[in-house]
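The chain below stands alone and is given in structure tokens; this is the form predicted alone.
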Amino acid sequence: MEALVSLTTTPRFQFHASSQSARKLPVFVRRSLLASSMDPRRPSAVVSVRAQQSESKDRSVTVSPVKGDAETALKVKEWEVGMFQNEVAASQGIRIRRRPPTGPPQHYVGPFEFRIKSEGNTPRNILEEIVWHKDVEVSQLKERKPLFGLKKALDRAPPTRDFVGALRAAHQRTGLPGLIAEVKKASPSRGILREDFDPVEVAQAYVKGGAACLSVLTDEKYFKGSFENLEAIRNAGVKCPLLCKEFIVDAWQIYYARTKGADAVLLIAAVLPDLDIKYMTKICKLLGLTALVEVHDEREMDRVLGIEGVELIGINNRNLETFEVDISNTKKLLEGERGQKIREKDIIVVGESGLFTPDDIAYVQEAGVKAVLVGESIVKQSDPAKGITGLFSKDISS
């Protein structure tokens, strides 16, 4: 039997989940879960959530009822969770959904089989389209790898490297700021980077030209990168801190991360609201990692000024939603009371993005910076390290 439905309205429900399917919902409700404990595999509880849908005139779905057992039912409502956290995270003026608004994900199998007629389904721009894709990635990897069975490699990591004194004794050391170099061999915007791309030699390019810590791209589809890299660069005996640049929508991610070798883990306040931001860097603290928060406007930089145990902030100064570059963003976010309380917190502030030349390092420097992330107008060079001795017009090695 099939009937035409309307996905206005706004139910309630309430489920028991067992220690398994627990590990399986999103950060947030885990964290609703096990309010009393930063650990995401305690034992069963009981939550009840509202998820709500926004109205649209011409969503409509089919709905084909087939044979569901728990497992797929939970997955149902940690979609329909999903649709409370997009109105959560645009309550704190995110624009970026963590998932299409109207049914399911593809790779979900319910208790129904929807079949949309909207076009809220489309991502408005190339950020919610890497976070909705990253979002089916991280499921199927949780899948395959769940958390639980990740503690044996948890054990075997090795021992994490301050990421923060490195970029503070760099600074120290040069009088410039520290330097992030970007292991990276495309993006989105600007296409393959470079064609001879060697992961290890690149980043020991790096070391060589004065890097105090590296970034390491692990995203597949949008940045050519992998986990593999920065395993093969830890592995390789590279000293420098690694940073592993991942699009982090889940805490999985951190966890996973901690076990290829990264030192330090990136969090986008675009795409991650407040709570999740608290909760990831506690995760972060736990697991020795150090946590850059990447802002790239007033009301983000607001929200993160507000969140207890920063200790590092990217200013990205390209818009994540038009790509658009403009490195005065930097200044504009660092004037006024808001450098005034970063300097209290003795917090250091990353330039990123739109960094080619040594005016661009000296204008953001004068901004407040003690750090900068660089990737393209480094990588791009056939020598790297010379590469690095150009962008700051001196030899910083040493």
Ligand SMILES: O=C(O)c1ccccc1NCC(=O)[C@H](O)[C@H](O)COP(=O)(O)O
The other form holds:
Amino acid sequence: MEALVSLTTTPRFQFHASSQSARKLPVFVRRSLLASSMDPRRPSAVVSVRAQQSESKDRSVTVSPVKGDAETALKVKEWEVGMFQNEVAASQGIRIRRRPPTGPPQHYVGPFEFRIKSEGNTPRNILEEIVWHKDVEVSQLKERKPLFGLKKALDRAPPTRDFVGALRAAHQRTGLPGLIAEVKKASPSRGILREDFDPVEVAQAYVKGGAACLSVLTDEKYFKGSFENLEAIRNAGVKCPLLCKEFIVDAWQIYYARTKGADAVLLIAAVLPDLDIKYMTKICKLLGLTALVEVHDEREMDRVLGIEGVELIGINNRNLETFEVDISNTKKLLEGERGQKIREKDIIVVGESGLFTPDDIAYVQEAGVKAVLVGESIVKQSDPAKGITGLFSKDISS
Ligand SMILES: O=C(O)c1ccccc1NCC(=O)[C@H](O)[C@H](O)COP(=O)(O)O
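What I would like now is the form predicted together with the named molecule, since the data block earlier showed the form predicted alone; can you produce it?
Complete assembly follows, chain above in first position.
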């Protein structure tokens, strides 16, 4: 039996949206519901569940957010927005779906626990899985700490440091790509990278070894990172600018990263449509943060080169859908007109992932990068500072 949960529209929800239950919804949701009830193309939503049985006998159950179920109404609304995002993303060649197209994640579905796996509610690859998980995680975090609640923490946040400036200075000083050293305990492709992982110790060793900037993974489920790690490294007085290495799907995360001491955030073009990148880049500027916009293929590179205000582009040599690593990806994406455009715009390019030897560093430098982002090869060394010297075959600390 294949079961589906899909969104349909009905004027019934419009009625309930103005009832007692809707008054419990946050103001922005009420506004959004009102807007949607006034938009003839996107009338109010209701969840409809259709269970298709093998004998192709359809059974339909329609569930509306009645009985004061404000929470269900909120989820339904979020869902509708997610579906719209999927459509926009697909039109730009983005394969990662922001939300499962045929139904919400299991814990959103309340009584419909009979739902079984289908192509539409199962992630197609690890990146999609991470994004779906992140979407739920962020909506829960946002409920606990709404944006207006972050205001005080934003006012108290330490000043941001110049991420791009630090990379340029390191490149000029050493003649080698500026190093963004990644504080990475584990990864979905490699598992645990360092058993005795102390984020502050690792960060300090990287600084000693000559890193220009640090990248701190904050995702807990897949990378065993945390925002506490980021905050602890910042509070320990580490002078290098810090990249918050997170899977950003919502602008709220950028504000949150800023409250935890980040100087830069990552925006992944395989996940975010152009308008999100534009909007988020502007938010970064407002907050004094640098946006590292990450691409993996020519299509993503062309999209990002068309966006005004991007000053730092990362080329990931790891395909985040398949885990395949190929450092010739950096070279491929910097050839010809693309490389020309990057030089004209004075964009700094970061070669990311799969860099293990001085030859690898020389190869991506030859391809045109002025910075590299390295995790595994240095975090695994008993002394990560020496690991950096080995990677560059030179002491880059002074
Ligand atoms: O590292 C992974 O396995 C991974 C899987 C899925 C999404 C992202 C992933 N990594 C993020 C990165 O881009 C790397 O951590 C970073 O570039 C450093 O790579 P490496 O030097 O190979 O550790």
